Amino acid sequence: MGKKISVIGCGKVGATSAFALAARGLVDEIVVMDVAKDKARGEAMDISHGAIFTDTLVRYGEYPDVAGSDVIVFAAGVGRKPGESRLDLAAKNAAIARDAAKEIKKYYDGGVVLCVTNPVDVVTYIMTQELKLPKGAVIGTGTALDSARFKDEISKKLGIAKSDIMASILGEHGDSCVPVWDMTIVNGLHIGAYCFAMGIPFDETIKTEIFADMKTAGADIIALKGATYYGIASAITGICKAIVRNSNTMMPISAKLNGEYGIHNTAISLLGIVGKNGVSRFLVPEIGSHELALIKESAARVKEVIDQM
């Protein structure tokens, strides 16, 4: 049997990601559905004629073709406007979400469910709670999108390369992010070494600035175009791919965790292992006492939003 993909919403989000799956030629069938249902089918046509130059099939579908699917991609919800923080969407999204895992559950036979509706870490538990699946098998895309740009603000401030950094942002995705400095490599060496070596102040002035210009991204963007779709499609496309190949990739991923850091009862990102069944286990490695009080404080700013839920 063929690897298949599902995407749930064909908002910009859903559809941009159905495109990039697409034209990747990762699998060898995308179905995509969305509640306005002549939205997805064309959708479905347009990113179908994008993908020409692979053999994925790109269709229409409704909730009963999610059965045989690897990966569940859920899309749907609504988007954040200018001003809003992901935060203020939960409410609404979490009612959305609730409605799709009861739909998911009557046809769902394996694979996994990628949320990527914000608040990602909302969502990313209520789905757990709700279809109540094997352990890791309900992930959110968290903070893989600002860990990219994280590497981003990294790369142009220091003239590097980003294929040559390694870096994460822990935490929720949202304003209470954390950057982990610890861990943050250039090519083999901690960036303090590096920046050290090439005679680059490595000063909480510059840790500053990158952290602030990646924490407002998002919101940069929304403010000049009004949604960001493009990153969030190329994490997801990486999130899938490890999935898909079974690859057992080191990623920030969102799922519910239990105990890692002595974290309990909410979802926020934590460095995990990706493969076919979604996140095997999370990786604990010590961090600076500063960084992990900010990690469990991102935790606790998550859980008390599950609680109002």
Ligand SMILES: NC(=O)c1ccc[n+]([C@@H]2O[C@H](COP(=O)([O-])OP(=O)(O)OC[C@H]3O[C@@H](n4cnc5c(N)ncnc54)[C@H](O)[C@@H]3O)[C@@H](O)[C@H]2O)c1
Contents of the next structure:
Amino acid sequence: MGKKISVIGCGKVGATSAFALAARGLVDEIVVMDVAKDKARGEAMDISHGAIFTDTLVRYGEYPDVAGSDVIVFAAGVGRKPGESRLDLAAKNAAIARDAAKEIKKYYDGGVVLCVTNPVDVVTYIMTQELKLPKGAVIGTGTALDSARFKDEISKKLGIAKSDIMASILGEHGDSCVPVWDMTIVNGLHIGAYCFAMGIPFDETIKTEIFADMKTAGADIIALKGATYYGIASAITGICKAIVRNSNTMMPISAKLNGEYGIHNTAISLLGIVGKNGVSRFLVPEIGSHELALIKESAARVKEVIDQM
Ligand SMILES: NC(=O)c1ccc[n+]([C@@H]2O[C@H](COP(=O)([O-])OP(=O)(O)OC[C@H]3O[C@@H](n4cnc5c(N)ncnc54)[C@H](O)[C@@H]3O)[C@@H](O)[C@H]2O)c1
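What about the form predicted in complex with this ligand, after the form predicted alone?
Every chain and every other molecule in the complex is listed next, the one we just looked at coming first.
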């Protein structure tokens, strides 16, 4: 049977993701849906014309079409306005997620639900609770985008190819996210060893600069052009690829935690193994006590919002 991805919410993020998925020819069929039905119909037609080169069927659909999906991407909601924090959006988008979960539940027959809507960790948790799918089947993009931005900043600062950098941001997709320097590798060398070999001082100043630039990147883009969507669309494509190819790729991914690092009843990103069933397990490698404390604080911060929903 052909591979299929459904995208719920065909705004800037949903439509760009559908386009990125179609342009890559990752699956046979992409279905887009939105409360703004005509918008979704128009996007489906437009993307479909481009998808002629990858033989991808791109079409408009409704909730019954989530049946048979390998991945259900949830990107419906309200976008962050300039000056608004991701957590400000929680109440509005939590309600949209709950309504969508009721509909998804009616037609769900397998596959992974990938939440994108912000605050993505809170939405991932709510979807998990509402859908009650097998463990790991509801995931969120979490810090996938933050990690991509982190690698981009490291690459610019150190003057080294992005593809040489393995680095992850863990915790909340938001203000309390945590850079894990211990796990930052430049083609096999720890970043500290790489900098030493290159004569670059690897000190608190450079770390603070890289992290600060990464952290403000989202708000900077929103201030400049009103929204961010290309970066997240690429992150979504990467996660969908790991799922449809069942590649067991290790990546930062958000899901409800069950005691990892002693964290319960919240969702944040840790390093997970992603394949056809979603996140099959999280890794809990030893990390510095300072970073671990920050990850726990970040988890507590997301839980505080969840508890208010
Ligand atoms: N996780 C991340 O890293 C990341 C990055 C960028 C944006 N986002 C989030 O993605 C979400 C979408 O952003 P956007 O820029 O595409 O916003 P947008 O306003 O362009 O699109 C949202 C779409 O959702 C639709 N929608 C609203 N309620 C719906 C419902 N009940 N059912 C179906 N569709 C519904 C709207 O009609 C609209 O087309 C936002 O929450 C945004 O914050 C997340």
